[in-house]
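Encoded as structure tokens, the following chain is the form predicted on its own, with no partner shown.
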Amino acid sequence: MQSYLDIENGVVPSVCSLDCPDQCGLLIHKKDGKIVKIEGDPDHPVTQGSICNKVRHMTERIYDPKRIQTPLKRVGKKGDGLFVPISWSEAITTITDHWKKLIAEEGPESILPYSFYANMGKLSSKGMDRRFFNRLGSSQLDRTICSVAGEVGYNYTMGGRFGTDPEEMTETKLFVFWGINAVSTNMHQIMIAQKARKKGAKIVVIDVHKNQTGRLADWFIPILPGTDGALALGIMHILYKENLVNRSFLEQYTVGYEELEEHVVQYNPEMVSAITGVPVEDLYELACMYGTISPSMIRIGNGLQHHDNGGMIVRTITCLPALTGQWAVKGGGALKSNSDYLTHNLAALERPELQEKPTRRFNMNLLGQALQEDLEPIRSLYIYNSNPAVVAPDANKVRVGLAREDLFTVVHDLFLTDTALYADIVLPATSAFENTDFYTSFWHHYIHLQEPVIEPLDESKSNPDVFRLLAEAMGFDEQAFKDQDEEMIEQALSELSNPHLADVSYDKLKTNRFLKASHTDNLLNRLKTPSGKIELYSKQMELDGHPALPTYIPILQDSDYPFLYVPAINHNFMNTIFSNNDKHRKLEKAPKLFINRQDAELRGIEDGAAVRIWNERGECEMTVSIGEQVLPGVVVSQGFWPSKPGEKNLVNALTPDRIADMGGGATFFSGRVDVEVLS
């Protein structure tokens, strides 16, 4: 088969690499060997040729003149961004000489990798890098910043990351988007719902902010942050009281439904309304709608789990489809993640046996704290696929740590991000279109192969290639560090314990580009909970120190500041990806703070005014937007904006670095602030 690299002029297939559930099939247009246009692949069964503006304008990011062209060495003060070009040989020697010295003097655990999923490719995010740091014996990172709290909560109820198949949602009659701005983060889910609406389906959105998804809903329900679990329990109360539960389903497929019925008596509508801000009449209408319309599907969003009680919130909402028997109806149920349909041989990819002994672990949400440890301190960071100076909570604390002169920091990225400004060595990274990799969606059920479309630009290198160089320089001679990308993909897709990928192989992906996980039987017949059933009552939760039944636990009030603060996502960036590109910044315009009209009037704030938002952790300055987009007592901002001299827009300077109730997750949305007009 002809390599896509050999096609100078024409159209070649690809896949989107962004940390997005949709994972779109793409068509890449090339002219004279360069990418000139990106469009959706109409042959993809789920994404069907539609793509977002982020990807449509990706060529401007790939060929952005600000892209790093060569390895760089810092020559100025950390944070000032003064670097000089160096060769790859000098960069690798500098890094490994420093690490060899640290290992000899303080041990390998003085080194910490820090990464996440700026590139969702499996080789790019959890392949040769894991092998290298396992062999190095470095400290390890718990990558918990995004979805882990909700996944743990969901798994207590359902036993795994399995949900409704998007391709079956053509049958759905009620879509409940709960804590997800799907217009900006899951556009094809919206497209499916819109098509279903033309056939009579209803769209309900429950969120703290009437964002773009809320505005397109048939019914938007505003809610106070962190109270979603109480709302779900109030719905359960009414479902049981009004005899809207499916008792035959509960008897056959669940455990604990009788205990749950007794438990939710206490969550009466009046109490739930006082907690959530949802009027009693709306609570009744929502519960009756959910109890009578079938098939119904709840799309569970990431926003819910970024609270102190985030795991329990998701665990509680996940019980609702069982009460109405929606899991037995095509197009019914819930969807938090479908990742387990596409689970591959992770051990073969990461090679944990290369680690001689267990090492200490750091929660990535506590980076600021970790960098200030005096006892056995971290002396070196290797950062890739992430921009912690902007995305990590309590960001001012993180930046103080990054500014330590005794901290040797390496950043591998496409651009001089806020984090890279603190680096000692910066390495130029490839884009996904320059790599060989494979991708698995966490929403639909397709696995994709990515083959390079263009050669690496300038001197950029992929994550696997850099770690091969580092391994060679460190003297690691195991075969694991000589495996090429194609071999690693074959290893990841071999000896699979996942029956859904039984018919998937590297050779088949080479031919087909994407393949769907097979469905061998009904989800309800293979639940991996301890009981093998949907666990409304979870003995495992009790053993783990949580209430066995869904329970409302308020978020922590960490201060007396008057506003609950939610730093939400924006439409034209993917976290900080695209935020430094001129096209996307123009599309996004400027950071805003949304405040309720009642709160604005009390403080003498006019629409469009410049305001200061602050708490004990830091401060930001934004333009205010006044209206009914949020409830009184709540303020919401949108997006991560890179810092420029004189600007104060680092929203994570305000967010707590507490850990959520489950899985070590983040609590970005459980902080408090005050707001005033800038003088």
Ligand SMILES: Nc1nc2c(c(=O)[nH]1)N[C@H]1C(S)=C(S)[C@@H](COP(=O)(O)OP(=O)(O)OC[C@H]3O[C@@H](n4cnc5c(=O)[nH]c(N)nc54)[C@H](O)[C@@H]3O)O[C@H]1N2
Given for the second form:
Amino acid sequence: MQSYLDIENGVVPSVCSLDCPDQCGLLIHKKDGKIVKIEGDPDHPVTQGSICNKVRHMTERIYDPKRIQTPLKRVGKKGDGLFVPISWSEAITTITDHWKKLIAEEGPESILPYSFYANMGKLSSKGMDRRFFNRLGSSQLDRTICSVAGEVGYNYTMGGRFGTDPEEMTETKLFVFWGINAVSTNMHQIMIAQKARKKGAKIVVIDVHKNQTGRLADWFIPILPGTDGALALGIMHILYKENLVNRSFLEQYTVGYEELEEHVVQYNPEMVSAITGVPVEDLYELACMYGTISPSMIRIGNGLQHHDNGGMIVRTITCLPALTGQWAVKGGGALKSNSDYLTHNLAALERPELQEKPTRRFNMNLLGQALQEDLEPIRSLYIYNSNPAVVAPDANKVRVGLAREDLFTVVHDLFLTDTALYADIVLPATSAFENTDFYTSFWHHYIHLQEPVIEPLDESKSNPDVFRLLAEAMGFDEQAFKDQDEEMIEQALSELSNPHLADVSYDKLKTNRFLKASHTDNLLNRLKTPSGKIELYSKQMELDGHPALPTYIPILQDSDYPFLYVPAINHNFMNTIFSNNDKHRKLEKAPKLFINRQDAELRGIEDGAAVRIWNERGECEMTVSIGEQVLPGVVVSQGFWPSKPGEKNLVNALTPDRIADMGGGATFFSGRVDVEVLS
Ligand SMILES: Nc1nc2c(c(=O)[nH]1)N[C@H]1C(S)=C(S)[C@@H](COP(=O)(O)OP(=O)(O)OC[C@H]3O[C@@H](n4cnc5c(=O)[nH]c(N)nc54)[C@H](O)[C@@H]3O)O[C@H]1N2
Ligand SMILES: Nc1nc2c(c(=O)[nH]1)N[C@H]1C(S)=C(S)[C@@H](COP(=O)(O)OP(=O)(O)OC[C@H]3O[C@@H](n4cnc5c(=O)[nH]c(N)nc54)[C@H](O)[C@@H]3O)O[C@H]1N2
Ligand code: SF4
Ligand SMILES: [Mo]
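Now show me the form predicted in complex with this ligand; what you just gave was the form predicted on its own.
Full complex below, order starting with the chain above.
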């Protein structure tokens, strides 16, 4: 088959690499060997030719003159951004000489990798990198910043990351978008809901902010942050009381439904209303709607689990479709993540046996604290696929750590991010269109192959290629470090224990570009909970120190600042990606703080005023937008803007680095702040 690299003029298929549930099929237009246009692939069964505005303007990012062209060495102070170009061989020798010395003097655990899934490619995010750090014997990172609390919570109820298939949701009659800003973050889910709406479906949005998604709803229900568990329990109370539960489903497929019935008596509507801010009449109407409309589907977002109690919130909401028997209805149920339909052979890709002995682990949400560890300090960080100086909680603490003169930091990225400014060595990364890789969606059920569309620009290298070079320079002579990308994909797709991928192979992917996970059997017959049933009562939770039944546990009141602060993501950036592109920045205009009219009036804050937002961790400046988009006592912002030292755009300067109730998750939205007009 002809390589796409040889096609100078024409259109080739591809897939979106970004950390987005939709994982769109793409068509890349090439002219004179360069990418000139990116559009959706109309043949993709789920995304069907439409893509977001962000990626439609991706070409600007690929050929941005600001892209790092060569490896760089720091010559100024950390944070100042003064670098000089060096060769790859000098960069690799500098890094590995430093590491060899560190290993001899302080041991390999003085080195810590730090990464996330900015490029969702399996080889780029959990392939050669894992092999390398396993073999190096470095400290290990728990990658907890995104969705782990909710996933652990979901799994207690359902036993795995299996949910409703989006392709079945054309049948759905009630969509509950719960803590998800899907217009911005899962646009094809909205498109499916809109299609169903034409056939009479209703869209309910439960959120702390009436953003794009709330504005599109048939019914928007504003709620106080971190109280969704109470709302779900209030719905259960009414469902049982009004006999809207499906008893035959409960008997056949669940454990603990009788205990739950007794337990939810305490969550009476008055109490739930006082906790959540949802009026009693609305609570009744919502419960009755949920108890009577079928098929109903709850799309559980990420936002509502970035709280102290985020795991329990998702665990609780996940019980609702069982009460109404929705798991047995086509197009009914819930969807948090569908990742487990597409789990490949992780061990073959990551090679855990290359690690001689278990090493210490760090929770990525505690990077600031980890860099203060002084008994056995971290002496070197290798950062890729991530921009922790902006995205990590309590980011000022992270930056104090990154500024340590005795910390040797390597950053591999496409751009000189705020994190890269603190690096000793910066390495230029390829864009995904320059790589071979494979991708699996965590929303729809497809696996995709990515073959390079263009050659690596300038001297940039992919993540796996850099780890191959580092391994060679470290003297690691195992075959694992010589495996090429195609071989690694074959390994990842061989000896699969996941029956849903039984029909998937590298060869088939090469011919088809994307393949759907098969699922001929019923989810209800293969639940991986300890009991094999949906666990409304979970013994495992009790063993893990949680209440066995879904329970409302309030978020921590960590201070007396008057506002709960929800610094969410925005429409035109992808986390920090695109925050340095003119087009995307222009569309976002400027960072804004949404505040309730009542709060603004009380404080003499006018619409459009410049304000300072602050707490004991840091401060940030924004322009105010007044309205009823949020409840009193809540302020919300959207987007992470670059924030060089001295600038005041860093929302994560304000966020707590407390750990959520499950999985070591982040608590970005459980912090408190004060707001004052800038004089
Ligand atoms: N355009 C765009 N798309 C993206 C991203 C991006 O930055 N920009 N990021 C990607 C990533 S990494 C992820 S994880 C996903 C996340 O996408 P989503 O799942 O949509 O999650 P968030 O945007 O974090 O939060 C969703 C909503 O939760 C609300 N929220 C916050 N706290 C609460 C609460 O206590 N209760 C309720 N009911 N709602 C609450 C917020 O107001 C927000 O509207 O999006 C991905 N897609
Ligand atoms: N306040 C607040 N903070 C949050 C969140 C929130 O909602 N509110 N959301 C959290 C969530 S859900 C997430 S997932 C994280 C996201 O946090 P991150 O994943 O760290 O953020 P990104 O901005 O997506 O990506 C980081 C960098 O990876 C680089 N990159 C892209 N592709 C490649 C590649 O192939 N190789 C290399 N080496 N680098 C590459 C990009 O250029 C970018 O600079 O942020 C978290 N932080
Ligand atoms: S960011 Fe999401 S919606 Fe946009 S093209 Fe990529 S996968 Fe599709
Ligand atoms: Mo995320």
